[in-house]
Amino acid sequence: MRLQSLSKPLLLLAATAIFSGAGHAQEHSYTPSDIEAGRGLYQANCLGCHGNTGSEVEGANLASGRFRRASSDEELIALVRTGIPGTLMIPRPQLSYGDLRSIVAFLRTMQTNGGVAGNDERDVAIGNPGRGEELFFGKAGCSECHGVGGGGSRLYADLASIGGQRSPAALEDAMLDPQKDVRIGQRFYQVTDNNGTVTQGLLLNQDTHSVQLLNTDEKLQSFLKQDLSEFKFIPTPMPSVLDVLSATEVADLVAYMISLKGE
């Protein structure tokens, strides 16, 4: 009887250890889509301070996998949501739990996935940045949509620091095949209301009940989903430069883009 009474707590302790270990092992199990979504969210919310590789803030190397104020994924999620008072780490209450989890997924894999720019280091032709700048503001028509530290349209990303965020290969891909890798914060959306009126624009936010867009007139519009007959993502309006630029000109434009470091 004595042996039996001792075995129950021991078995319970062993079972607890097994399940706790399993939970810990599974905590860092993320899908490629989790990580890629986190990459876009990091770019939109964290890149400005922490940089491409997560090491721009003194004493906070995000790629190291070690965090002074959080150890578990749930603690990291809470930290990103609430911020750190008295610092530039502001609260992010607008981010959903899924968004926060995706950011943590990206942080947990940052050391091996190459940061925001990724590990796509295949060789691409890099031309003359001066000629590339002329193309950007001229023949290629990039400046009609994209600003460089100002200008352009609010519907499209400002590219003042794009050279520190994307690899040359990723930049070339974006020019030749804009549909290939559309970032989270740059997705276009279309809603159709119950009267058949169609509105397109940059998706700013959506939840269970509503959708918020920056429409093609650069005005904020909000819709209740109960008033919509259809709502969906649509292809990015950005055209390929394949029919506009030669291979040499593409190389020049890549050279100009990678020179944009945001200093």
Second form
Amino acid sequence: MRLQSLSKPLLLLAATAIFSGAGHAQEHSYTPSDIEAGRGLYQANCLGCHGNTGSEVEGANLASGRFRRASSDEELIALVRTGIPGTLMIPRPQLSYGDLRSIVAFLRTMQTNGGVAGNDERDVAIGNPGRGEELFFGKAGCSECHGVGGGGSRLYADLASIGGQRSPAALEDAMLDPQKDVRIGQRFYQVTDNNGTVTQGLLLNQDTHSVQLLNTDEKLQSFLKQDLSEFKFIPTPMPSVLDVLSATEVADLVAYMISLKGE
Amino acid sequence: MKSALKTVIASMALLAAAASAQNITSERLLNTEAEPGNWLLYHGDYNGQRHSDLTQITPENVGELELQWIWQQRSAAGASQKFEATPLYVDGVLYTVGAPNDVVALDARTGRVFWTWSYTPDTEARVCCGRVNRGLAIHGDTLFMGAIDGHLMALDAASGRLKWDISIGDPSLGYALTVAPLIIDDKIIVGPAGGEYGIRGFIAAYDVETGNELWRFNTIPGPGEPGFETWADPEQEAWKIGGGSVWTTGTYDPELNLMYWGIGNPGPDWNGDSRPGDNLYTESVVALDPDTGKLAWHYQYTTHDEMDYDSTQVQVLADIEFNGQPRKVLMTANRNGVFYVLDRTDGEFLLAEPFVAVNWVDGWDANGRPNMVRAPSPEGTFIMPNNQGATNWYSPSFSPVTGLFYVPSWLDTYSVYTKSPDGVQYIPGQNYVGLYPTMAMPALSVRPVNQRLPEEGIGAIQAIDPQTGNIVWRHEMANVTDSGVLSTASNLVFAGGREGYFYALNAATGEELWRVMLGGAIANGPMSFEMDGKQYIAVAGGSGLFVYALPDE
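Switching from the form predicted on its own: structure of the form predicted in complex with its partner chain?
What follows is the whole complex; the chain from before opens it.
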């Protein structure tokens, strides 16, 4: 069976939009309508500073699911209502308790809810996690690159918490079309020096005059752009499993990754 | 023996200079070109050119610049608090402001502190985009500062003691001062920020001795005032909370006795349904008589704005040949991505030319009215430039030597603007904006790493030929810039960016002549001064003020 034919009738299990976020978030689950309402309120009140993904304010990454100044939902509600004196976080007394609960639902699920843009909400097939684990460490070759709570390479994301961070549809996309939405922090870069030597690696940083890579030997290496004949982003090494694995196998891998919640 | 005596005499002369330090008369402010060694006004001069006549540092020797000293402001710079102030230099003393409202008088020779004075703003203060201050003004022996809680203060320049303190607007309703005040004669002139909180903006003059208000020009006209008809909601409520903020310092032409202020966005920012009409004088330049506050003329850059393109960028004045005719022009590079030239005697529209990728306008009629072709929509509209704009508070520069206009630019950015069908509710003191547009390149982020794709936006210092609006050169940077620009009579341009590099460029060609890494974002305007025959360049990067000069022979 070819993957392109993977379609709704084949679904073994429909993914629901209810995810529990990482860490403390597990004290609650949030309904899709809470999250949806929270998304709208976030866009109206918070997006300008905290950004589409919640990670734009240094030291206050809302998408991390952990907050320096609050742990319980009630503490978060109080924090957003009263603000943080002396910072741009002003009090928001106009937000009702219900509004604040929705915002918290949105914040707590931000790793999986797709942020302001929202997720591709399409249903995807979710198979057998045990078979998925076998594939991951066996024939599918995933573990050659990705660790799960250790192992794997420094160049690639450790997937130990991926199930708390991505929706099933995003996990399927990551395997079928890896170049479609490469997350910031996982982008690959290539430089060619004036002698024609090519180096590739994970882009850690760059500025007008220099590039900082984790090269493919997993060593930190920097370059001055003046010594380079070319420098550019390149497609990442993540291979697509389209045409390689069957739809059932993909569904099994999705199921395995959903089970990875970092505990 | 002889040389020792010389030193004694020289230091006596210095003492004399210091003694006259705190006497900045109106005449001195009107004749800043007579003392290029000082930097007495926010822009250096009334004309807003940020052009220094000092020529000791040249394209040939700029590569030898050496760090003289660094001063670290008290509170660390970050997303909430950028170091945006341009220092004043007055006869040996540098005066500047660390965020949010910490004033300091520094020994310009050593960077040691003469005195500090810290103001603790009311906790009710709310500012959209940072607890910042752009600088001070000086008159007589008095410094003036606006604070983020809407207080305007006079400080004794020798002791740092408070002389008077007034409130120009209720901070809990969003009235804030981030602008460096403008001094004309015995008046101190400012206007409030707060365009994201439903303020009703104004420009007002206060007596330098007492702080008494002398006149007020409402940037949002009320019933009976001309322009009121451009607020056409049937309930006639929109104007009361219509925005029209002020947050960069106006410029002044003493001959015409007119000053020029850029006015901010209408509120709510991203949904204009409640405020049909052009919404004067938002998004406009207003030419005002500083004696009375009377409006001589206005020109609106963006009509009925729903993109938050505040037109507060500096309105730079110059006397140039334009189309072969000598003309008193006003030039501005607007946040909306367009460079404009107007005749500043009467506001005649002379030229409009985009300086970055722009898609909201596809032309102008003979009077300069833009033909606007994009607006926020319920399904989301892709609009260039992005909401932070092609440029912003960062001061541009004009060099009469090269005839070029230098503007810090964010190249080719975009936002998706979505309009909520529900309209926007006004709640006193709360954001009155609509839905925030999305931006690939965020406004406030000062991240230590850059892993963005180039198409998400990069920065540049661009040189524009005012005759045509053409870009003559462009110095690109891998990240965007919030830095101001300084040009000098020896054909240098100084500017930097978020990465922390500070550059000296050839003013005619843009060629990089010198650079240094300051380790923190440059978010202010560099300036130059002369002390004891030596030219200095001062610029803030991160939380520090860095001062450079050529080595002693």
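What you see is a predicted model; the values in this text were computed from it and never measured. Residue numbers count along the first chain shown, from 1. Take the two forms, find the largest set of C-alpha atoms that superpose within 1.5 Å, and that set is the rigid core.
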### Cys46: Cα shift of 2 Å or greater between the two forms (core-aligned)
yes
### Message
Using a rigid core superposition, assess whether Asp73 undergoes a CA shift of 2 Å or more between the two forms.
### Response
yes
